[in-house]
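The chain below stands alone, shown as structure tokens; this is the form predicted alone.
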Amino acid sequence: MAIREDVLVVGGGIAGATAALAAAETGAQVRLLSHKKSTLRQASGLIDVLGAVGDNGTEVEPSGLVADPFEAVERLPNSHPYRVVGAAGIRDGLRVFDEAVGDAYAGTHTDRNALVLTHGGTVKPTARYPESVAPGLASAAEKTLLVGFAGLTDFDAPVAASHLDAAGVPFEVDGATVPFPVEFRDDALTTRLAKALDTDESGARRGLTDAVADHLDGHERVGFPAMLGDDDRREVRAELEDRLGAAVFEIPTGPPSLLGLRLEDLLFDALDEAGVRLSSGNPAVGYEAADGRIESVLVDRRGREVPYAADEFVLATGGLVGKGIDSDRESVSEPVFDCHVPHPEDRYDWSEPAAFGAHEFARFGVVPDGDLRPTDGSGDADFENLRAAGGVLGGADTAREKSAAGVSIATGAYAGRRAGESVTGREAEEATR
């Protein structure tokens, strides 16, 4: 016999978490398959809802960074997935992601981006970040120092500082290196030196305070790559602090990223207390279909194919990243039901020539309806019962928008609460009531 639930999310990143988050709500019984391990540990722990937009849409160029979100979702092309959901979409993404996340990411206080500092000495337009990144924001003017460390290759303060020098950042800013104050092997990964700060062990914390105030001298905020700790991060920020008599921040730094792994733990942790059941490690080939309604999606398990059933389901395995959509020198399509992806014969034509152009491929993905549900090629939805969410749904160019996640957070709610209320009849507002 089949499993059988309500609504079956088939991924296991942002977009599937949130879609479970929201499908929950309505009072739906939930399941969420995951293949492998979450991509949000490769991510910044960001959330980008929409940071840049060109006067046409698509072309999107560095002098059109947006302030405010939700006033620029109109510029967007219509083939966008935020004109699907809307302002008040990307609203209710925010406010499932808010109410999960509790008050370990600020941001909620405004609907204008914030800046927050990169490892490269970059700004990010951003609309929600982790509450260790909060005190770092560039709209303070406050002298900053940034700390690396010799051997962690992946940031190099004094460069970083620099770049933001020559940006015109409102405030001071240096960058010096010291050497963490426990040993380790030249490969040692921050998650090792977040739980040495965790531990304070051989006396991690006085240590690194000590080889940071030869540098201090009168910088009111210090910031360091995301690694202050785990969990006791609150703790060991705290002591820094205490200890330097300055303002301690976390800069968001690249794969593997504490920031990302917290992240996936804080939406796991929903996940459990929302009651989704979790299936995870074996991937999803296939499906089984009648009447125009998907009735099971098929599992690989060791090469035996058992049915996963339910009455409504949510594609969210990621885009060209994520293999939810994959590509041969041939053509691109969607692997697990087969759904329309729109792309050009010519594969030249995927990619333009400048390495950072706005090339085709970007935007490639399933196309929805009004109501995120996959259509074929003549525009017609493919299956009654099916939607998508985040990274597998063509038409928004995120990482040039800065709008990955928000695209995830916005249409993963959008979709897992019309799932769930197609099921239960209720929505979520009233079944949370």
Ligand SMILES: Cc1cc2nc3c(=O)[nH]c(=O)nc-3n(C[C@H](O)[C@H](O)[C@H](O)COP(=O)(O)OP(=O)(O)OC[C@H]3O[C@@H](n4cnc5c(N)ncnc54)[C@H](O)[C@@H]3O)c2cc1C
Contents of the next structure:
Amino acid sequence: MAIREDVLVVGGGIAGATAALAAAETGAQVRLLSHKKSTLRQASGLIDVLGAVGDNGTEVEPSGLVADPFEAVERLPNSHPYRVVGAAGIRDGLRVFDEAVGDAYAGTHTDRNALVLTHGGTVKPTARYPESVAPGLASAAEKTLLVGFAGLTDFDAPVAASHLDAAGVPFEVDGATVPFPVEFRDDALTTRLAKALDTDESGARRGLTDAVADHLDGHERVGFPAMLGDDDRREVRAELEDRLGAAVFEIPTGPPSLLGLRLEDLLFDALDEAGVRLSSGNPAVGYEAADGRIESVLVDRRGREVPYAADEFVLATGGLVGKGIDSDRESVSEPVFDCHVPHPEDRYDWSEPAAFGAHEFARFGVVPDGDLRPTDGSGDADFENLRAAGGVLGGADTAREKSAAGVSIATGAYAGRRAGESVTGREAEEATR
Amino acid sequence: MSDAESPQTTESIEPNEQRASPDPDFEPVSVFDDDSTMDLRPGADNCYKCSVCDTTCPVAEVDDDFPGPKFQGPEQWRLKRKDEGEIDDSIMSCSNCMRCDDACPSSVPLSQMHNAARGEYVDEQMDKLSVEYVRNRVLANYRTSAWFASKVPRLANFAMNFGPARWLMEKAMGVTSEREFPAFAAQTFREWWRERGGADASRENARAARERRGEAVDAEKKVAYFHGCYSNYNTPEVAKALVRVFESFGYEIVAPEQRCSGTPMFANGMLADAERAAEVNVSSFADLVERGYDAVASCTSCSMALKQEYPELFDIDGIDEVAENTFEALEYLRIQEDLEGQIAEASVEEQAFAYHAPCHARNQGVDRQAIELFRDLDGVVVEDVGDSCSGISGTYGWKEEKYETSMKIGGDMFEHMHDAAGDVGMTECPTCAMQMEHGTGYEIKHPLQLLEEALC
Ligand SMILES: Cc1cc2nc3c(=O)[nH]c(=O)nc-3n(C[C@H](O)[C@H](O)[C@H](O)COP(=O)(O)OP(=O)(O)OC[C@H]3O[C@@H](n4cnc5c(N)ncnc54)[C@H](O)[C@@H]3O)c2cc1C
Ligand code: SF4
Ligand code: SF4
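Please move on to the form predicted together with the ligand, as the form predicted alone is already shown.
The next block holds the full complex; its first chain is the one shown before.
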């Protein structure tokens, strides 16, 4: 068998990327295998660690916003992945993340959640956010102008401003819609708008500031949807600030999200830097095992199953969205290793009738042991050398708790480090023998 | 002569000699149900409009008039369900790079939809007497021109790049005069192969190598080489490198009868031409696969066609078996042999390369292998020039009206090539190589050539 590594991580989202980075830190040779482009391209680019916890620990109330996620971990149910890795695990995950993205992200100065403005006009608690988002935090009481672009239906600045106002933010906020300075077709891509600002196509930067100037009435900061340049984004923002004489910040958008694309680039550059091998384009579809250990993962390369061998494996294929968890009418399953995924017999119990109720399916996922190894129905680890991380783990309602990326990096870092140590520790042992 | 070699496997076949096709009407297969026509509309339902495909499309990034893959694929199919509307002509601006496939989180079969739409557009809406149609057909049937040219390579090299002739080609045919036509080799790969002794010589070389490697002399190590047109007519050094590298690992090689893989035909919506070529290729490779051969290709678009586009678009006997047993050359060695170990022990003269991964390598998941492998090769620095598309996409960048878009798309790559330490380029795709050379003036090598230098 020719394709062989110390650690093979399956899944190229934020959990897989973090796991691969953490495993590489231990000196192990790591490969990251991903079927599709990462779901990071759709994500907002924010790293939510824990934004909401219910008081009694079992129910999550959207109203119970969390100020300090580390302290709130204790209040989560025992089955929550954070209870396996603990506050120390979250810190380690954030460390791996912070080192990978460097000064492109802010939020490292405090344990407490930052409140970020969203494109829907709400305020969201998050732990790490792109530096371009930083000047727009809700905690700064500065008179704020939100600017949207005509034709870009995703972000309606006046509506967002009135929502924020109604939510009682501690500052005055207004919204304005201006035409984008370069003419594009109606459904123009956000990437093309960003590129136009990057290259200053037809004087786009000046055109934009001229259009905004009319609405600038003592506003101390101006927020735009996150499409202010791509490669030269710092330069773009600096020039806009200079021309407007106000701070300029970005507001995270829905998919396709430039902040998500940038985060994907940052993480994949870090993986490359760390010497992690990357394979994408083909799915893992099965495995070969002996004596309770996985020997290889089978990758479907257009009809031919090719074994990818390793000593340790990390499953980071995501939840229902990432396709790490599969569901059909009858059952819910984990398709690569066929790990046990508990779910109610009756399909009608999967979801609550109320749209935002505590959906059972939101918590669907594999059940880890104390070392993040997926377990069978009776609580024993399925395989000695398989750990799971991120959305594929059950027990967290990440959308309601606002903890998705946090759970992914905390469990990713834990699973990756443990996998790497198992190999390098074993190698060290063999060397001394 | 054993049964492993039938005489025709080393024979050169005239490109315009047509096989009798059992069914001249194009009849694409269905992927989603047992219906006999290709109905991709259910695939359109999987689209949840996240637009991630649009953000990966290299054409949409630079061409504001191109509505992008989401429109070309799911939206167009949805519209078609409502009434029998026409296919939007923007489909001809899609370069068939297939990047959107890889991006879609919901597995919408985008490039398959584009291929089908393009086929329908060309069949039903394009004027068969138009310059565009004729030009596309000539470009798509590169092998026919190349076959003629190879008979008189020196004259062809002169004539093809002769100023007034190029001016006329641009004016009358819409073939850009900005590009230099690739040179035709004085001796084609097949001529060389025949002169060298064909499959018999290869078997002997392979047996000697197995003996040297301490493997069983009779080991079943057999590959059928799909060299494609370009390495036959233009870059036989790539094909020769493949032969020598594979033989050194103990593989005996046959070079069966073959046509164009069909890639340029898919991209130009000439599905009937592509199917005729596919029939010849499948029939000659299916026999060999049945006899235990694996198919290997040195061009990533050729392996892509055999692995994915054939079974997606055509219904030919043996097509699935061929698809399942087709590999890109390096990929094959990595799966079967300890290539990494051998590379780690080898060394070559100091050299630095600027590597570009072709889109079609990306789609097969082999876009990182050259970088990974050569990282460990003593004397060599290989730098990835980033994940942008080279912009040429086969015949696309040859069209006068697409030239500018093509160069715009390639801009990022040229820039990164200049920034890289090396001043030799590296890629698996012959048309990407053309574009790299055109944009930078660098000499371009195929990974197999470096492998040959390291191991043979
Ligand atoms: C629209 C959207 C918005 C989001 N917004 C936020 C936000 O504001 N804040 C926040 O904290 N988080 C957010 N997230 C969540 C976050 O980005 C991650 O999706 C989440 O943390 C789960 O990460 P993951 O790595 O476990 O899985 P995923 O991100 O789902 O990644 C799974 C990966 O595994 C691959 N894969 C799946 N099956 C296979 C297989 N068989 N073989 C090989 N590879 C496979 C997939 O291709 C994918 O690359 C958002 C997500 C989405 C989709
Ligand atoms: S195949 Fe390439 S050019 Fe065509 S729509 Fe898809 S991404 Fe765009
Ligand atoms: S990526 Fe897939 S799901 Fe998203 S818009 Fe494109 S086709 Fe639709």
